[in-house]
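Consider the single chain below, provided in structure tokens and representing the form predicted alone.
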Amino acid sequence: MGPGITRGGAEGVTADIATPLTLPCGARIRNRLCKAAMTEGLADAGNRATDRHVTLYRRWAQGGAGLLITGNVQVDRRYLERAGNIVIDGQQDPRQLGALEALASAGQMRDTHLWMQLSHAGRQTPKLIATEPVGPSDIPLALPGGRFGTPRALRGEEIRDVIDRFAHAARIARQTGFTGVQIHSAHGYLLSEFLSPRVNIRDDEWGGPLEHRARLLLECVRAARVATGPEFAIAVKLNSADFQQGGFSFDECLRVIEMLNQEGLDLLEISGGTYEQPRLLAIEGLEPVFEEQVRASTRAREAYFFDYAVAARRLARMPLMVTGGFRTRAGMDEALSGGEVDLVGLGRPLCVDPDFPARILAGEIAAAPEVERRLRFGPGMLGPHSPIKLMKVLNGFAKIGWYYEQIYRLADGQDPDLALGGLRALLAYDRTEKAKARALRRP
């Protein structure tokens, strides 16, 4: 276990969701529940934080989780995950700094930690944002619909600029009052792309063997640490695997964890999948899932990536977090009880019930409310003649749109609308994204 971490949270004590956690940097998280990163889409046309961010994160901070992690804060405004991303790049104007300070303050109510997730969208930048995104190589996404352009391979000096951008954003995060950052190296975004031998076919110092493909991630972590100092929390989000033939594998994940052991991380979140194979969202992609071989655990069967975290624990010297699938108090406590996982990440349950952490900690409820069975994402929702695979993917994105709509409602000070239909949510999400892209102030 990492410095400051003992199995089960304390010597001779079995951890559960109420057990505090002290991180290597010295930060104390008051319980083991974390609001995991979820993209918000609430930034203004200049990619600044807004009052809606403040309302949303104040609501989540009041909801009882010990740690909140923001959604994708981008380090380069040319390449966004979506038009509504917050961006930190270049010289920050006073309005942006003030808005970030207000967000940091709101997200730390009730002794809650708020970390900023830092990301670069890479080749997963939509065409609405950039017709020519960038990546390690010029390999496009294998997705229908023409939503993503063919990427241009980054030049060596541009890769160095990416490292500087992550360091700059981490420095601004600390300056404006956030208590940590999470460097996003999962889900097919730029740092994850560099790790993948399927996407990164470079033959220079940034490609080829894993030690070269992992260099960008490691350099970003080191630069962020130099920019923020030893008492500021730095985390990484890493794929257990891409679940694609020829992609980043679990064996490579374990080797990257061994590299990260040398970097003094405060937390490692284990996730998985990409836009092409979105296992993180429990959605089936268009190609067959390439399953990684990992021994099944007897605990926490409700969590998507728990078995990978159990295997990773044998090597990882930093605290570990797993997000995805957790719904019951029993499942969360079971995951924490053996010490393989130190934090439980929660996403969708907090869109439906922002007080879910407090209520489950208090024993008022034993599980998150079940809503997806009522959403009726049946195979006929998108037309009887649609290809089955495509229908499954679109139904999955309808779910995503539904949860985005709940985030918008919370940001507007409203309660979630559990009666909202999936198709209506998908169409509303599509309209909102296009409108935001049209209004975006281009660099």
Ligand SMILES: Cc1cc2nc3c(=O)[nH]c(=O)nc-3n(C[C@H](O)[C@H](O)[C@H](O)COP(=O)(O)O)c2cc1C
Contents of the next structure:
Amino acid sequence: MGPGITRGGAEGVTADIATPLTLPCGARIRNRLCKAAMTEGLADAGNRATDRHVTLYRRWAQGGAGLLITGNVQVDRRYLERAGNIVIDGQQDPRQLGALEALASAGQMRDTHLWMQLSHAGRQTPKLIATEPVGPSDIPLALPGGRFGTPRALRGEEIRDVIDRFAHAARIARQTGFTGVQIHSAHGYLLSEFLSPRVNIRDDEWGGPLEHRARLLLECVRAARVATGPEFAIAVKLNSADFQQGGFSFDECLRVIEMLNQEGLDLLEISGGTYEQPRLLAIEGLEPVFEEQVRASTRAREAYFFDYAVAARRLARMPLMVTGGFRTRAGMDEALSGGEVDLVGLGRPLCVDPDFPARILAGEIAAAPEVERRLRFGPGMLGPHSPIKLMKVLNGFAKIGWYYEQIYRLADGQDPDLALGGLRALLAYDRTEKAKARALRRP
Ligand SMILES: Cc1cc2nc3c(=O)[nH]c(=O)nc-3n(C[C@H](O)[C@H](O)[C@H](O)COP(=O)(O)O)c2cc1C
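The form predicted in complex with the named molecule is what I need now, so please give it after the form predicted alone.
The next block holds the full complex; its first chain is the one shown before.
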């Protein structure tokens, strides 16, 4: 464990998944299991939270995790990750504030903490939302299928506006009863794009050396802190690496962690990858995975960014969470026992079984069920001429679509349907996203 970490309640104790954790802001998380951010797609046509959010978060709060983080809430309605995102920007109406309050209280049943993830989709805004998204530079995503337009480079005053938007959304999160925010700086969205030397080729104060590329993230963190005060949790989700040649590297990640050490963060979540290289879900991208040598540990191999967290721990002064691949109690306890990570992030297991944290804490089960093997399409499935690249992309969307469908079921008060097929999920995903985008009230 790094020096100066505040871990009240756990000092001198070997932690396991049941050990409480006190964060620097004073918040006490009652166990080490966190539901990681997962986009819900449940907002109405005006991007307001709905009763379905309330049902979903009540279910997850009852499921036993100490901390829940919402799916990405967008700070600019012009640039969404998908049509069903909640948006907090200048155009709030009282109905949105009431809906957010209802969501905040549903997610805090059973003494659970609920944080709001804040994001700007940047160049990963689909064409269904904006034909011309924005980014640090005008470099388009290298993905087949024409789903994303070529971005326009943000002007200096627009970058300042992004910072104000993150601060405003953080203030609203606090005002409506959330206990923290997580600033999304991973997975190839806007803040992560600024960090990447491959996507950010600016030559002003926001591009070039890492200190410049990290400025947007750091200023968003500072502005959110000023907007919310010292007793509100502020977290960051950061890529260990983009895993792309010329992208944000692990060495740069470590340097950004050193910069973030000065910012009084309550949690740093380590993830990795982008739409072009979806390592966050251990999905194969179109280009080879570009990996730096990180000294491999022999422990907790199921969590695929764990070795990065072990290396990050030596520098990081804030509590750390790793997300991606945790499935067994043994793997989670092992990762926590050495103090390399302070929280275990869980995504997909909570779509498959919303009570997974409670059941694994009670010792009722030792692992999450495996569901993904049969979601892969064989190479012949779309006919002999299917380009392999398209196959890979479709497999990725089928997987994601399958989890989206399970989230919808939970939001409708149903149980997950583990028998749902990959193709059905893919078609439903496509249909729903298009219908929602058509219905969206545009700014
Ligand atoms: C359906 C789905 C939606 C997701 N949406 C988000 C999101 O909104 N924000 C985010 O940071 N990560 C998102 N993720 C990534 C998860 O937070 C997590 O990093 C990833 O699922 C790996 O963890 P796991 O192996 O426990 O699922 C999403 C993942 C899934 C499966």
